[in-house]
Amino acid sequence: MTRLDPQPWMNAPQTRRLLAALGEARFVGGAVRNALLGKPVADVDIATPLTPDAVQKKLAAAGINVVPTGIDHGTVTAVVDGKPFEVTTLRRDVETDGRHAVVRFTTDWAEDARRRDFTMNALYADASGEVFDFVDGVEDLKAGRVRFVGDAATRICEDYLRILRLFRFHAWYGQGEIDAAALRAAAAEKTGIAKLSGERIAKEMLRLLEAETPAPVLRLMAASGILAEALPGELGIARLERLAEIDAANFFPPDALLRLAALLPHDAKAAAQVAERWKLSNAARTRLEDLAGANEKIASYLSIREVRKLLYRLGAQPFKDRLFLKWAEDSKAAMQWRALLAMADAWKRPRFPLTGRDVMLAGVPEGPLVGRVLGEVEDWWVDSDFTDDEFSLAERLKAVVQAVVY
């Protein structure tokens, strides 16, 4: 019998209160999987044979807030003292179209397990830590084998997102070669990816890019024709691979969007197309397009003065983004790149000492000329490495005013 070691999330007051309110319930999926592997657990999902109506009544009686987030599929979100838990009724799929499923509720734990995607995700554990495994998921987990529950093609045709999930899970949990049957089925059904929403594709692909070593899986996806369905065009997998190696060597946390920028060609139009297809947020889209169209000179041998100028013009984060991408192209100069990164982290933006009022006091009438004069003086100030010499600033202002106004 497999049993989980005591886990903080299992013994947390919110968890105990929720299980006590439900009565019959087990932990399921990622929490059990990661706990068995000794990996961090973020979300704690609960499975129960209780119907959604019964779940809501029991939780309400216990004073627990309930949000019917996916009630048609048997899922509610229980918020216990500020902590959310997904609680889902055991179910089986009765109709699927590759994107959505019609479900029927059941009280059979094994039946619920058989409708899940991978064996390592079909593991349950009770409050004492005893693990219930109906599909040999524990053995697959130990072996690093991402295997579909039952027939791979059947599972994929139920939801084409499982093609991308196969590669994401292999990047995170797989060891050795990918499961051959799963790969064949994924390649055969790859055109089904076009039926998926951009948001679902983005979620899986960005999580894949956050893996410690995503490049081998991306190469496998490219070789099987699957990657082009989610991310068309000529891709820089080698540059992404070097960026991931830099992260690992320096203990930098993975930045999925930066890794996506490393993967894409240096083309703002291509970045915009990906952002549109994936329905990225405005902030993510702006950042991706900015990096794809960047043409500033960023090199490991930049002088301190050049770095300060770029930091002022770009801002710290855009500068660091460009630095990482250039570092991935020139990974031999690691010490110099780290020094530049330290400068960016320590940089504080200087305040330009002049205002529009100063310009008008110098004889420029109110209007667009004020901004033009101010901009020219600011350019000189930046080029002078942000001088704090008041006399020099005043003289430069006077010279610009004479050249522009008179």
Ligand code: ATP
Given for the second form:
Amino acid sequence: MTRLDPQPWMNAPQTRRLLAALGEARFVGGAVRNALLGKPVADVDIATPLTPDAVQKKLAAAGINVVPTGIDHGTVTAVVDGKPFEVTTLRRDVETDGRHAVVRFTTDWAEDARRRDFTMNALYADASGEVFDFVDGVEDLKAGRVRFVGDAATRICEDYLRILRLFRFHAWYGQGEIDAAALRAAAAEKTGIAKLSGERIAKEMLRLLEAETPAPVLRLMAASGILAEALPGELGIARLERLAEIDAANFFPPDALLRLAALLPHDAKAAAQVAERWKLSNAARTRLEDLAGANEKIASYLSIREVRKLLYRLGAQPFKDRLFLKWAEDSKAAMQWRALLAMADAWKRPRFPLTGRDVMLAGVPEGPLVGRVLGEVEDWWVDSDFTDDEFSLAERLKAVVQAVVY
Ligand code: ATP
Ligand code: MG
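Compare with the form predicted on its own: the form predicted in complex with this ligand:
Shown next: the complete complex, the earlier chain at its head.
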């Protein structure tokens, strides 16, 4: 019998309260898998033989807030003292079309295990930590084998997202070669990826990119023609690989979007297309497009003055993003790059001391000319390394006004 070591998330008061309210319920999926590996657990998913109706009644009776987030598939989100948990009724999939499923609820744990994707994701644990394994998932997990529950080709055709999940989980938990049958089935069915919604593709791919070493798996996907289905175009896997190495060497937390930027070509249009297909947020799209079109000269040997100028023009985050991408192209100068990064982190945006009012007081009538004059003086001020000498600033303003107005 396998038993989980005591886990902080298992003994958290919210978790205890939720399990007590439900009665029959077990932990499932990522939480159990990661606990067995001694890895951090982000969210705690719960499986239960209770119907969604019964779940809602029991939780309401216990004063726990319930949101019917995926009620068609038997999932509700229970919010216990501010902490959300997904509670899903045991089920099997009766009809599938490659992206959706019609489900039937069941009270059979083994049946629920068989509808899950990989054996390492089909593990359950009860409140005492006892693990229930219907598919030899513990053994696969320990061996680093990402293996489909059942026949790989069949499971992929039920939901093509499982192709991407195969590579995502292999990148995170796989050891040695990827499962050959799974790879073959994934390659054979790769065109199914086109049927998936952009949001689902994005979620899996960004999680994949967050793995400690995503590059080997991406190469595998590229070689089998699968990567092009999710991410068309010329990709810089080598650049992404070096960015991941920089993260690992410096204990930087992975930034999935920045890694995607490292992978994409230097072409704002291509970035926009990916953002469109993946239905990324406007903020994410803007960041990707901006980086793909960037052409500032950023080098490890920049002077402090040049760095300040770039920081002022770009802002700290866009500067750091560019810095990381350049660092990934020139990883030899790690010390210098780290110094530039520290400067960006410590940087406080200086405030340009003049306003439109000062320009008007200097004799410029209200109108578009005010902004132009202000911009000219600001350019000079930036070039002066942000002088705080009020006298020279006033002199400059006077000179610009003279040139522009008279
Ligand atoms: P993570 O720690 O990255 O969240 P996870 O295992 O919790 O990993 P989720 O995507 O959150 O992954 O899914 C939760 C569980 O639901 C999985 O462990 C798996 O059992 C099941 N699951 C999710 N998506 C699918 C799918 N497309 N097909 C079959 N089972 C799935
Ligand atoms: Mg999860």
